[in-house]
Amino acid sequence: MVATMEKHIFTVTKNAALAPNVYEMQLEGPGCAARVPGQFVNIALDGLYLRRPISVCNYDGRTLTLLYKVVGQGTRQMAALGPGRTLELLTQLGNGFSLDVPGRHMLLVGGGIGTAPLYWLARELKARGREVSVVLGFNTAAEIFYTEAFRPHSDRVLVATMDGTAGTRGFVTDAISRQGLSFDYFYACGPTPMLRAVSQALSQPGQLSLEARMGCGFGICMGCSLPMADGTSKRVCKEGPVFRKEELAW
């Protein structure tokens, strides 16, 4: 779909820690925050020149939910915001996940904070009568979040941890293979090494949401351009962040 960027003021209604350095923020505001799962918003923060792009975790037409990890000055500032504070957001950014795909059995694969955009996607797929399996990867059990939130919208939720303290020991690809999951199509979001491994390990078609450093967030600066399999370049913020598996050059 073609994104239609808008600018709105949203009010924080909730901002709470879910795991070490991982927060869930809920906001309310006018206009449309996102039209499809996989889109993102770009947040203006005091004293910072560049906005912070954050994937939309959930949106119901009124309440916008964001999950974010504190990794720098911008996200530290976000973590300090309490209910009643306001933020200026650029909304409806990027092209999200397409739900019009073949097959009935869908696999959703998330790594760390890449779990975020898959929640709304799971809800939408389940509402359309698809069977949904979710595999989430974390470093350790202490870092796990949102697994219980997925359960009402999924047929199964599996976890992989690098140290084996919860679920399958190893990578998300280990959990997929050891559990013998059967599926027709996959969606994935997470760190680039994970996305590369998932794309190469799975023979089924799929869509992957990429992470990239962004300047403008809406396609002007070209700073997030990546080479594609056909030799062209595409912008993660504009043509992405979601790309079909066959488009990507690993």
The other form holds:
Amino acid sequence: MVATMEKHIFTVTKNAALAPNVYEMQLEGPGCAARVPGQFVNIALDGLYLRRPISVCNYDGRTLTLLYKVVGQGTRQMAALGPGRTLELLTQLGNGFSLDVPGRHMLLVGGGIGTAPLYWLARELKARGREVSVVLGFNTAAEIFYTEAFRPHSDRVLVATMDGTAGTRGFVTDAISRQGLSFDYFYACGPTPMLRAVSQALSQPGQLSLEARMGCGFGICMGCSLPMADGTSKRVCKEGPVFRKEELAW
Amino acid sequence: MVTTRTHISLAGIPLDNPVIPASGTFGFGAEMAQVYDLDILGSISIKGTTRHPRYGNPLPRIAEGPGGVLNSVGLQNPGVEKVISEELPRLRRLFHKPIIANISGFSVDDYAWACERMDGEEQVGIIEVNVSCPNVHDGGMAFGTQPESAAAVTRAVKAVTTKPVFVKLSPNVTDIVSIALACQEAGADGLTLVNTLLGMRIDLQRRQPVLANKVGGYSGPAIFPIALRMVWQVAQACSLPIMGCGGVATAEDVIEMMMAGATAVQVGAENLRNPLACKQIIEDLPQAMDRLRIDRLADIIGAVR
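Given the form predicted on its own above, what does the protein look like in the form predicted together with the partner chain?
Now the full complex is given, and it begins with the chain already shown.
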């Protein structure tokens, strides 16, 4: 899938908190936001020199949904934007998930805000007749979001919390092993330590969506270039953010 | 859009306009060719190239500041042989004007080696010698912070090429004029002023530097007045043509750089936040010239003494 970056003005239609510091923003705009699940948009914000890369949670050709966690200046500014406000986006960035994979049963593993890009992915996989299991990890029950949104697009949704206040106590890997889930292929997005653990714990093939501090987001600055298992390097923004498990030097 | 109003001559090479993407902010051109027609540009300074392939520094390599970006990429490039065999042929199909080959090294020999290889490439119009990268140890900026070593690199590359040699200098020095004069005496054909300013950011939560390399080079509009001042200072003391570089983001910035003494102007960090930056600047230039009653850009070079 070769996507071409575009620059568009999108208008916020909805922006609401889902959980402490986690927001869902919906936008509409004149151009294509993303071609495939797993791509991201890069958002220009007032007074900040660099754009903020945010993965696409859902896109139906009209409404773009972004989930983001307030972690700094940029996301704090986003949280304050009401309906009608406009944002300049670079769209269709990154490679996105490959849906053309072997097997019948797909496992989707999300950690915290890394849950976001898995939603559109679940929708597409389910629509293609795959069995879809979703495992989402959070710190505590109060921080859980989007588990209900996944239900229509999956066969089961499991939760793990670090403090055991909901679902399995522990990591997503604990939930997967304790539930004895059998699956053919996995997709994962979340904090790097979680991705590492998932990658090591699961023997099945899979794809992982990474994050990195980016300069440009479209492949020209080499700011997010990551060493690969084969000795080459790849740009998280351009050849990624989704990599096959065996590509990563973990 | 080609108008004679924006024509300039850079060390004998005619450019349709003075706008040139700066090395390291435009890759080798292929990604940007999907965004706009590269032939609108005056020239392109390609990603800094070294004798051997380099991965560069560990991640994170990017941080932000007010009006700028801090990077510690560390000269990631596939090495001069692969640049010549793969990147230059690809760029030749996308950009049909002379390019600027940016060269870096870790010894005087490294510089001479890479320059000699680039000397054989017809599409290379100018060799830009980077003695000012702040992100590599035992090389890069180490050569550009002393007049003697900057002159030594200049002499070594001049000995192996007949193409015009521009030396790209560091702003991280007490007296840039003395280094500029040393390069001039050593035979440089021009200067690029300036590379990034050494900077740092700290992650307050982690109590650690944001960059894995701890420090990096700062660029963007925040450094424009500093770069402009250095272009002006050197232009007063030196007779070499200058490519002004540092925080240029608008057509007015281009004009300001030229009034300070730049013959051509490089656009760097702005390409990262706005992929259309160079295109917009080139399109805005004629109107900005009208507003400022500038007939030809060549007339204003060094207008401010």
